[in-house]
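In the form predicted alone, a lone chain appears below as structure tokens.
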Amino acid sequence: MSELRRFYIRTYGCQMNAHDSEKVANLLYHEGWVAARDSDGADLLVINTCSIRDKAEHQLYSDLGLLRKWKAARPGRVLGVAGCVAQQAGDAIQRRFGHVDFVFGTHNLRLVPSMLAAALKGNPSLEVGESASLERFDLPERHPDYRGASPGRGYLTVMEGCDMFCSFCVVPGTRGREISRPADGIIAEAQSHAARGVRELTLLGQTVNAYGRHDRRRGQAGTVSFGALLRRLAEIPGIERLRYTSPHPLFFDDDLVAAHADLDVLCPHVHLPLQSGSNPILERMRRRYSVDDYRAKVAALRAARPDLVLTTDLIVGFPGETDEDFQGTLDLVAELGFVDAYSFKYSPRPGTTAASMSGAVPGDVAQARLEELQELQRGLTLAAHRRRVGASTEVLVTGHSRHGGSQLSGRDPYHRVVNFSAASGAVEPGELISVRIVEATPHSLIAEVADTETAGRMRRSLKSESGMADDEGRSTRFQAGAVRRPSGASPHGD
């Protein structure tokens, strides 16, 4: 093994699966091990897996069957398995797959260090199982190497598992029941984030809204509301931006709606989970919520902040879902205006009460409601970004275009992409820049930077988060792997 022992996370999935990757690289750190640029790269390859849709498990299992090649080809080389596949799965991904050396579910990050230690001396591993402990939460601070791939952005865990069983979902058998950190240490996390320099925090949780409510009904010391934790964390110095995701749209109770109106550094954005307009659907999909109920929260969160954006998640040809139960959807995304929409097809599940419900929908039936749903949205996305053209907006810049060339990209309190051309070297990833919309398209905005003079107050440099000494001492950004997300599946985990 070369002298510097180098690690590559392959990341699929929602943004807990990302940060649970960042969690990972942070313990690897401190174990002495440093970033490859990819897999050809690295000594050790860590695949963090999805299995909210079928074929993120399919793809994992296509992964590994090449990936013996890519272990043969270097004496020494380790391969580790992670996540909701790896939980769900358990031994069954080492038996199929004689070349895995370790494989850890969504409970067990803290062992990563030892099943590594063993897989280097020839010892595979298993360990996937449940924790109600908060000691899995008790990880190292942040390694003074790391830097992470998004500059000026932090995520934090508030909350993991989920206690609703939607009857579609395996969220509960994966990431297991609700548990909530105590706010005490979330808020030293987040001070943490922001001595690093960190601007816009995120706060992760499968429902995550619903943070602390087993403990307040219990009368156990230790979190608060979702409501009064935004407040908290609002009062941060350094702190610019607060979102959060995913919520459920049953626990928005006064209190966080009020926080919308009363915190100006919560985003004027929320992605609130649908999945169906039609009521029958909804009761099959044990969402707890009617049609009416969810127009009522759109309502009360708009009443409290008129500004904010609304984002959501939808599944068309769940079982039973008649002609009408679709049109009832495309009406109510219509009526609600969403800014965005994450939009699948159904897929079933082991393990969930839905895989075993009579009323399936053929696939192409399935696929026509998805097509025509996607082009509404479409239509919706664009007109809400014609909308702001002319208007001014701050972005936080988190590196180069897709489109390449000299254009930068990132994003605004509203959580749109904005692209924009600088010049070399005037904006550098994790500064704050006041722009001006000029242009709209279908998946983004395009914007030109404001006048020198205002431009130069809105930014904070964060050059500190923006790169790295690498081990040849070249500057670079930190990137842990890349993250993959199963077709048409929200980066939310809902």
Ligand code: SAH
Contents of the next structure:
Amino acid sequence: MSELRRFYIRTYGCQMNAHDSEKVANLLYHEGWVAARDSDGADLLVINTCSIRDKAEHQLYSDLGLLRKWKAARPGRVLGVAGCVAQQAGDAIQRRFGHVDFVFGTHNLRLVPSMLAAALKGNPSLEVGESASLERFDLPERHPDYRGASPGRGYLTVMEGCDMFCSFCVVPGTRGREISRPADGIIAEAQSHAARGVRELTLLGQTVNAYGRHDRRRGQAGTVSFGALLRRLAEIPGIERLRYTSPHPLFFDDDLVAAHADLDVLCPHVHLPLQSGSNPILERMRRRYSVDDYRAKVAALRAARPDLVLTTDLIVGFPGETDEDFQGTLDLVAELGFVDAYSFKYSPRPGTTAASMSGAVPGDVAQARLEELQELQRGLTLAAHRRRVGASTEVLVTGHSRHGGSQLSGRDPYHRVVNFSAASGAVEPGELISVRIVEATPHSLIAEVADTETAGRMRRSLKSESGMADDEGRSTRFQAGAVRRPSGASPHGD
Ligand code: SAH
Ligand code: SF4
Ligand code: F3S
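Rather than the form predicted alone that you just supplied, could I have the structure of the form predicted in complex with S-adenosyl-L-homocysteine?
Next comes the full complex, this chain leading.
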């Protein structure tokens, strides 16, 4: 009998990439492979790469250099490279690193089994062709043995690609043209997620709320507006939380804003990349909104959902950014009160228009701006966290906290990390639990289980045949009447 063949996938980059890795893992399960704990235990290693900043790309080249040893350590080992760098670099990777067996781009996940079969026979391959068809979404159902990393949570791709061409960004090059999946396929996939116990669904797309826009313009059937899609998904029994990422400010129409007012399951958190608080810089970035446009979107969202938490992405040191432009960013960040922000130093990327713009900002100036911005944000985050001390919240448990021990960790509806302790075995990853916030730190909230009995009760209900959750432990939802009980199919699908 042959031994089980094991794979490991090392993933860099955004949630889209993380989900692509899940899709590849699922394909490999269908081929009879199983997950290894780490690369040491693996016969196949796939590196799923990110190219958003040069640091991310260099990471790949340093990884690949080190992996010569990994490959040589055991005969028959296979090394694959995927993702955004693969899409951009194509055959250059294998020319430079002869020990790489196969390279596939962002449109070619479904070809992994055939590439792997060729590699096992000693034949290298490269698949980075772009495809404008829906073929790439044609992937098998979840294999029963494939568990994934986060019980209770699931990603669902609704669209791919980006046609926005912001002047600094490689994504339109690495992910290709926008394409949206028909709504019926999305709903069916969400239903199968719910049937196997997923309670929190995150819809994915590079500009997720642009969903279906080209189809509507062309009069093509199959997709609906993003707001309408959310409304259909919110009806699915068992789905208790809906999120989406990354939206672009341009595509927040009235319909989507209204969905935030109407849908209890739509989480009160929006990650809304701003990039800069200066109009001239936004224009050079080709973001297609002004500071006032952005303010207006935020105001509309907050009117629809007053407790909405906003987080954002920011870039400092974009070509031509003056002290005054940067001050505009600081002022707007303070004014809008983001609860968190990912901020980056501008990194020139090949094939982007900003890469050839004049007015480069010296590295030390960009670094100082980054630190000042991050300092401001740390204060805002801590203040927002402190305002929540004493309140109750509901946590979807993701696993053990980084601090170890009996500390568990999860996310509340606002997407904040909440750490709490619970008796061993009382709460498992994938369960929802009510907690009371007792302390704030700049990175997370610390909480106590609101009622120790709750954990046990909720757990029993999760495992019950009917899947009807006991909502007593969840009576502290933020909106009056917002409690939504899972009904219908057993959350475990069996
Ligand atoms: N589609 C999303 C962003 C995806 S990229 C959107 O439009 O909002 C994630 C973040 O990386 C961006 O929001 C931006 O802040 C940052 N980023 C992208 N290209 C960058 C570059 N060349 N240098 C520095 N940061 C960059
Ligand atoms: Fe990049 Fe802009 Fe597209 Fe976002 S919208 S992925 S920043 S080009
Ligand atoms: Fe990186 Fe590609 Fe995502 S460049 S951020 S992995 S879309």
